[in-house]
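Take a look at this one chain, the form predicted alone, written out in structure tokens.
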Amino acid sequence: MKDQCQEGVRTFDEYEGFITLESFIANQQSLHPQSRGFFADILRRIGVASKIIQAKVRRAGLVDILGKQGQINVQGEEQMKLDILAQEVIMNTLQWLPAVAGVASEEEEDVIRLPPHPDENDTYVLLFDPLDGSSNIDANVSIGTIFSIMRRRTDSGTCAMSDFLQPGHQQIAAGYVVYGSSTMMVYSTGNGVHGFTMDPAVGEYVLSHPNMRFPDTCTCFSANDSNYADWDEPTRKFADHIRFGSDPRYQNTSSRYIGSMVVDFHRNLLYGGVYLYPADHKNKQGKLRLLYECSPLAWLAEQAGGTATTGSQPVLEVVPHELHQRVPIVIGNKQEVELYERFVREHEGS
């Protein structure tokens, strides 16, 4: 991205290692003179929320916020203490923004509708997985936050469920934060994918990975192999083709699976690869949530030159019919995703 500045002044591209998230957002906003700054404020506040969460994550073993909370969430999963803390941080950070009409979270059964603002600037809804991979928390394995932003469909007043039940291609921004050896925020507003790494010395996100793209190589095959026997035939054939076949493209492919989808996706975005969590005998509709995990990451994959499929249609084309809908997903390098779709078509035609 080039800064619109007078001749002789250096562009942002020459200062990639020194561009903060704040200055990057401000520069993006300057390219839209009609902007009132509401959307930019949401991105800034997501950055603030993630800083608070990463501070809590790094101190989790010292302040008794590891372990289980003793409650079951709407997914039927036992909540971790950090799940609830991350949910509270996000809500407390975002609920006062006049641009936000409502928030949906993987941890909440229903949407959280915010009171209409007098100036009727509440034009966006947000969807979150506050802490993806939280089952890995106690093992000190990387985890993350996933977010999606959509423009509301209804005109005014309290937001409606239809504002949230939109197909993924209607997103106007999506991203994630990885809490690992470093904290990194990656997002797209439809103009490429950009990654920012937290500089702990100054407490700011700094542009470290501009214009991220999937490398044209399948370095990583990411799947929960313990489910292999429960996969359908085309999925098993696809996995066998990559792991045991003679195709030269896959001679150096390694199995890499963490169990935090956002972290598996992040690694594959950096190194090239494919991630799959298909439907199986136990999870006939798939296991991962469409609105909180699959759609946001599919949006990023498309922006980074990759793609995502359920096996029968692009993830971004799935029209949700419920808030916590689950879908199968294969996501990553376009060549591998298209190969999976070919195996599915051949099986259906046999």
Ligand code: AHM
Given for the second form:
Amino acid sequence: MKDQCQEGVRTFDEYEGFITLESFIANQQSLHPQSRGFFADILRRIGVASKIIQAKVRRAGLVDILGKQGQINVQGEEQMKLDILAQEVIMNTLQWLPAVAGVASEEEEDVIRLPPHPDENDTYVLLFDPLDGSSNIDANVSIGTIFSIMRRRTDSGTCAMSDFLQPGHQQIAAGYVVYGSSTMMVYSTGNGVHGFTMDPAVGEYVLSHPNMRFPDTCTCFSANDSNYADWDEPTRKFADHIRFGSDPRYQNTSSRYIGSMVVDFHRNLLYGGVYLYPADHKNKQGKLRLLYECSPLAWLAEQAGGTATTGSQPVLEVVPHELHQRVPIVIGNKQEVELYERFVREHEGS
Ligand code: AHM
Ligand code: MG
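What's the form predicted together with the ligand like, now that we've got the form predicted alone?
Below: every chain and molecule of the assembly, starting with the one above.
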């Protein structure tokens, strides 16, 4: 396990001349001399927002921010106090950036349109799941923030819904922050996936996982197994093949399910594996939201040598028709995702 975890990944200690998130972003920006730095500023501010959120998460048990807020969000889900706090932190940190035209979030029914800046193009829209894995908050289990950045489609003025309803392959950056045994920010601007671990002593993110790639082993199978009876036949066959079949590739595969998709994804990116939340009898379109959960992680998966499917098409090609649209998802190592697609095709052909 140790070798697999560390394959292709430099550990903190091995990395000489520590590179901070700030210097990494500045270096990337210098590769584009014509850049005015607005995009880099967004990444920096996401880093800042995540530091504030992690500080609140770390103190959650000590102050009165655990538990339910007493409101139901647009998804019909009960909001936790930390969901709302994370949403407020993100808005307070990002809304003054001149290049941001609007923000969408799991916690807000409509998009938040920011006032146009007269001298700027307000080029970007941001999409967030402020705290993924909310049901784990009160149990002190790892959770995370997911983000996606897109260039808007409309030219100027106040942003439109069409700026947000773009397929995932149009993203120009995506990433997440995991609040776990350490706080880690992982992101990609289309040039590999890079992970930064926060050094709590100095409150700074340091490059710890350059060029993250899925190892070519399926160490983890991640699904909510209690839904097995409600899955369709190809999904059940896929799960059976990995868990009970004789395929040598899966003899050492373990079931691992945290229930925070972003953290399940992160572990599978490090160890190799596949995560699925397919459609079932309760969630006929799947449970997870396309624009701020599935698309950003699918973009990262592709950047790291993996992929993601709905079963019938790549997640990154789904054309959204509403902001909080849900999709079925199977994401992780390419070999397993393609195996799932094969089971679906064989079922359709039978
Ligand atoms: P959330 O964004 O409100 O936390 O909901 C999404 C979460 C995913 O992170 C997780 O994988 C899934 O819902 C868990 O669902 P279930 O409890 O049905 O297994
Ligand atoms: Mg979520």
